[in-house]
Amino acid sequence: MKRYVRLYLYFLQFSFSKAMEFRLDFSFRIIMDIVYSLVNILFFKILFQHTTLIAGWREDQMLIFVASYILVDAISMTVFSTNMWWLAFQINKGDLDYHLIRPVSPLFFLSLREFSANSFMNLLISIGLLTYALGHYADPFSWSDLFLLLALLINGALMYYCCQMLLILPVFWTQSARGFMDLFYSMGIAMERPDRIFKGWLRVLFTIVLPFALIASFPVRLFLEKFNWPTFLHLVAVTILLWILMLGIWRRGLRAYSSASS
């Protein structure tokens, strides 16, 4: 455990200095970020400007679950999509070879190597923002509420992982997830916008299947409102299957890879 510490603050380091040798292209990433945010928040406040509830929730509850998919978005710009990038184009061109014969976990090394120094600015932003929701958030909380709540966006960020693994890894046969990675984005929107919009077999999509509706949705509804068993039941359900299939189909993908020496 120590030894995978260690090479990630090593990662870290060699991200933090990289980034700092294209300033230009470091400013505009952040710029691109805070625009990205603002145009979620303009958004529901427009509607909020034709109708007192969304969802159920007011225009203080929504802050809060926009500020909430704006963070796990900033934490997997930040640690894992510069990774999921590339992944693609390393295992069909061969590549992954010289990761298969590291002494650390190919998976490790292959979803975490790139750390995005320009997006960990807007993490901390969308972590402000967050803060501020919560500031101008009009019922009272306690803090076991707001740890239950960063956790679960936490695991939420881990879902959204899974669910961009499991439309990259099809390259092991296909050689090519561009029409899966289209398909991961646009479906992707889904988690931007309460759960409780969708229904019937769109519902069962994004709950079940890839359930992007679950990622800040289900954190925000079990900080909202009053804990319910069977949200967090399903929202931790989900979860290990999306993990237990991501690392099945991993391996199966390992066992079909020609490495560039085949």
Second form
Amino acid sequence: MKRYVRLYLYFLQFSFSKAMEFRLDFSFRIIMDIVYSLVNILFFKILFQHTTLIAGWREDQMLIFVASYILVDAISMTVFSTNMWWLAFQINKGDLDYHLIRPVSPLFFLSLREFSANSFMNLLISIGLLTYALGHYADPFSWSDLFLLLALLINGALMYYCCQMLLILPVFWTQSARGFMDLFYSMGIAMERPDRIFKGWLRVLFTIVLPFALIASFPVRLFLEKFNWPTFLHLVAVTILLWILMLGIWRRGLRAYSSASS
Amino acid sequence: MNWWKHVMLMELRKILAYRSDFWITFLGQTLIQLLVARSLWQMIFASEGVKVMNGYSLEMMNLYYLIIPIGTRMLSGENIGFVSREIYEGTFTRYLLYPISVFQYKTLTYMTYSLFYGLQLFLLYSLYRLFFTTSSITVMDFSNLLLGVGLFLLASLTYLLMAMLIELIALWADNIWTLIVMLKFFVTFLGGGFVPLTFFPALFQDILRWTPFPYLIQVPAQTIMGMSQSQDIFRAIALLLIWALIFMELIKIVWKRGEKQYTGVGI
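Since the structure above is the form predicted on its own, I would like to see how the form predicted together with the partner chain looks, so please show that one next.
Next comes the full complex, this chain leading.
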């Protein structure tokens, strides 16, 4: 464990010095993420011009939800996204060999090697946005509510990573260059909507099979509404199952990996 | 065979190289965006207790969000980095050696993608209307569909020029994909890709009428649905062409200066 922490610190050091080499890109990335946040806030602002409640939430409650999924996205962009971007190419080109022979977990190495230092600034901005949203929230809340929200949002970021992996790992079998990354980005929209809008089989899809709707919506529901065990246990159970599934597919994928490039 | 036919066939082969991936992604993207948007609007219509909002019934919203994902794919054509990546890697040099203009070549490869997605839009929309026609929407009209897909193609050309202008910044900067992502955010949001523009405040709509954004997404989509009047279509064609000319002139200026910066080495 200690070795992995030390290794991760080296990853951080390397990533920050690399980010500083491309200063213009560093600034562009910050502006891009600010635009992403603005567009999301404006989207719901426009909807609230025409309705007073969306999925049972008022505008100030919705702002907390928006800030929450922006935070999840920022964590994902900072910690995982660059690694995820390259993973499919590495499998496709046979570059995984170099990682399989290293004396560290290849999953750890491939998922965390590149810390996106330029997105780190946006992580700070998204924390600021969540603080602003909480400051404008009309109802009272306790520190324990806030702690639970933050812990569940971090869990949400890990779920988001698992979902992304599930749509990349088919590359082991399809040999395509990007896996289903485009599909993943489209599905991300389900994370950006309150889970209550989904009914029937679509609800099953987004809350159990590919649980995008659990990532931010369930944590915010547990924060805004009274804590309830079924919602919490649902979240915990799906998280555990998702990890088991992702690790199982990763292992099977490694067995199917031929090393030859395509 | 003319050179452009060779180029188009080669691009089509690239598009269909991984067929299962391609079709799963296409159907998945379209259906998911449609179903998520439908779920949201269903809830809003129900909570407001209305049948029509800002000129859209729920059924029209469904149609709108069926068209939007494929329409925006048509705009995006060959996707991010079609010029900047090649400048970054130094492979842009080969286009300078070809006996045809690099801009003609890139326009053709880009538009092959747009044309292919246009065919998908044509097929999917026809199938949807065949199976889900309802009384509250005007009868499916193939001339509207053809006109709308044509407008999307013209919009793709204008968007290509906007994107090209930004891609050429790679002659000075190392990494510009973030700028293209920003352009996509702006175009999708201000073009009515997230919410139809009739839901925007009136002042905002008035300003947007003079920009290319509504004509890139909303107007072509509404034309397919039979919601556009002939003057809307003429205005869209005129404004798209005017903006295309403006971007073309800007590209000429940027290229004239940037060409001297290009080393052909790559990073």
